Amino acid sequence: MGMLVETEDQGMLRDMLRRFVEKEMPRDRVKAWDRESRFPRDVHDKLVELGLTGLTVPEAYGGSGRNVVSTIIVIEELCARSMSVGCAYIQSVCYAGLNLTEVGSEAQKRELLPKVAENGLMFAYGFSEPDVGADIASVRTTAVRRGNEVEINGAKRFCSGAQIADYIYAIVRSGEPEARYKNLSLVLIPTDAPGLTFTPQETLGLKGGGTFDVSLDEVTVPVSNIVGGEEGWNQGWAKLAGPGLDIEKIEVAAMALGIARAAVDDAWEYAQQRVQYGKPICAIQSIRHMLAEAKTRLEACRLMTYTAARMVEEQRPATVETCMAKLFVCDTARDIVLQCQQVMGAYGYVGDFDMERYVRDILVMPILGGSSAIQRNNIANRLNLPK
């Protein structure tokens, strides 16, 4: 369905991973996995077995090249059946993959981009803190150089994936706080130093990676840790600011497109089951009429999605789209989602369907990856709309 048509090479890829859910993710799997709010490691290795966390990293690491549009098309597949391998996998090809490519120095690449292609390693973000959101510009974790060696203190705030991650990709400020833009530095921080708690945050949705309160107490790591090298230091906002944050819109939106699709399918499938007064009711026009809205803003929320994904990917400017399709699609498919929900009715609330999942996980998109509101600023910014 759709105007935006996918190569050969991108259709093969969508249809090895619909396969591989169905015999590695079944239904059963994942409901466990949510209820356990387990990470299911081996099926992160499996997708590493198959070269996927190797498409955002160059040929010369060990990886296929950068493939922004096949990323979004993996993570659109596993986000519609598990969040859980869904978000690692973006802790890997994109937190790790990407960022690593743009903005680390050669002897980071050198040394961690063959691990993301070959092991599946991954990053999580330690961008928010206890009073710092939006607003990264005003962290309070510190970095003090001390000879080859920084010191870190401070705390970090719904750092999802922390404990399952091998490096923390923290934002730090490395000056006087006045300075705001100009002393701000990123540093990796292994998740195994000593001075680093984790202290787990209870979450409605998104089971499985967690999301954490990670407290800093004289971590220390080597120089060589700055993202970018000893050039880095100081340069945390420019590095951040990168094309990495239009992926990230992209990648957020991809995610609820997933989830919106795995409810619009379950609604459909159900509303031919279900019989009320001796027909299916996919015959009442209500249902009907709910159902063909929701595959109609669907459609448009792929659209949104896949044509930032492709200038993202041919390195056009793509601020103003990837902030667009963030905002509308995180949005729309939540109020798809819960349409479908209605079109369920009481099964759509109950764990033995996994409707109600899908509702719990969507409600968190418009807020992931920057609200919905911090767009609309975007948007209005970018196209120079007077203030």
Ligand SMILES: Cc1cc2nc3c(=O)[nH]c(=O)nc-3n(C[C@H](O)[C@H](O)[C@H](O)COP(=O)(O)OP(=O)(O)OC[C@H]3O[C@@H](n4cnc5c(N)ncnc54)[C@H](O)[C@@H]3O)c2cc1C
Contents of the next structure:
Amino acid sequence: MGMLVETEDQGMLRDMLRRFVEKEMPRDRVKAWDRESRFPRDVHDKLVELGLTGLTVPEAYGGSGRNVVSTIIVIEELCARSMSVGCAYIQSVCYAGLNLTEVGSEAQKRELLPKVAENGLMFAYGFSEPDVGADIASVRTTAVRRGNEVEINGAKRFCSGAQIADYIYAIVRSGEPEARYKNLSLVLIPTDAPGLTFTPQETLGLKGGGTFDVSLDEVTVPVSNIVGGEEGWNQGWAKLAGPGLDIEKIEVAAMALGIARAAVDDAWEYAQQRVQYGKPICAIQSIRHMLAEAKTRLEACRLMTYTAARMVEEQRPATVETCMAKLFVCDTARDIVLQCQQVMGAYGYVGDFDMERYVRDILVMPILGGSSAIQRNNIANRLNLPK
Ligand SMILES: Cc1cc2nc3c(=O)[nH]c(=O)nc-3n(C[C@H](O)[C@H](O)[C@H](O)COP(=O)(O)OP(=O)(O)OC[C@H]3O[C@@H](n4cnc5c(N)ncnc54)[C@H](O)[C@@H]3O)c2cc1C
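Switching from the form predicted on its own: structure of the form predicted together with the ligand?
Then the entire complex follows, led off by the chain already shown.
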């Protein structure tokens, strides 16, 4: 189903990933990673060996070009089984690979992109702060230039995968507070830099790489770690709001799509096995309708995600379509998963099955990467609806 948007190569990639997931990510292992909040680096390393972290890296830097649709296929397939593996893959291929390709300096590309493709180098996003959520331009973490160094002080919150990452890709305030949007820089902070302290935050889902409070106390990095090089100083907003942000929306949509697909597959199977009143519950009309509706909504999610991905891959303007995909897919995927949980009754709520994990993981999708309300704002604003 829904394969009309795929080329033969993309179809082969999907088949290969399904085999990979069955072999390397069996359900019992995945359950243990979630229970123990663990990231399986061996699985990430195998994805690297297969060349999959090179999917966003230009050939000149050791990758296979800018394959946005293929990247989204990998994210969907991994997240359909494990957010722990899926999120780490995103940290490598999107946070590091795509951003460096789009906005890194030549020196940063030369140094770091081959490491993304060949070693699975990872970034963590350091945008949110204790007092800053949607309004990222108001960050309070400061950066001050001292000769050839930049000193950073402040605090980041919800820095997901910070402890498995090599660098934090952090937005900091580098100019005067009143110079809104022109006072921000992006900096690469090595996660082993002195002055960093990580405190894990307890979450309902997304247990794998974990999310962290990060305090930054007189952390220094060379000026060459300013994203885009020295010319990137105070240019952080333009770099952040560039094409990378479009891709971020579809990558979150792909995560949600993967979880919803897994939930539909499991509920579809369960409804055929579970017998009540002498018949499998899939013969009950209300259950049949829930499953038919879930499949239909899933298909709409798939079409929106891959249409937006294809537009981004073809470098067509896609700001509105990516916001629509993020909004629709994340909200709908959440509804799908909750509907599938209903199909499984009590067994959708207990640890013997994976459904309870899908529920925990899906609930954050309309919140992170720009909430659904923010996407509605973006869509209305970008379509020039007068205020
Ligand atoms: C598990 C998890 C992982 C995360 N990972 C990362 C990460 O790796 N890096 C990172 O930087 N951040 C991360 N985040 C943070 C996430 O991106 C933020 O939650 C998000 O940006 C929104 O911020 P907030 O939750 O503080 O909400 P707030 O901005 O405080 O908003 C609260 C509510 O008000 C609404 N609202 C706010 N402003 C408007 C507006 N202008 N119009 C309409 N409604 C509005 C929001 O939709 C929301 O419902 C993560 C969060 C979670 C829970």
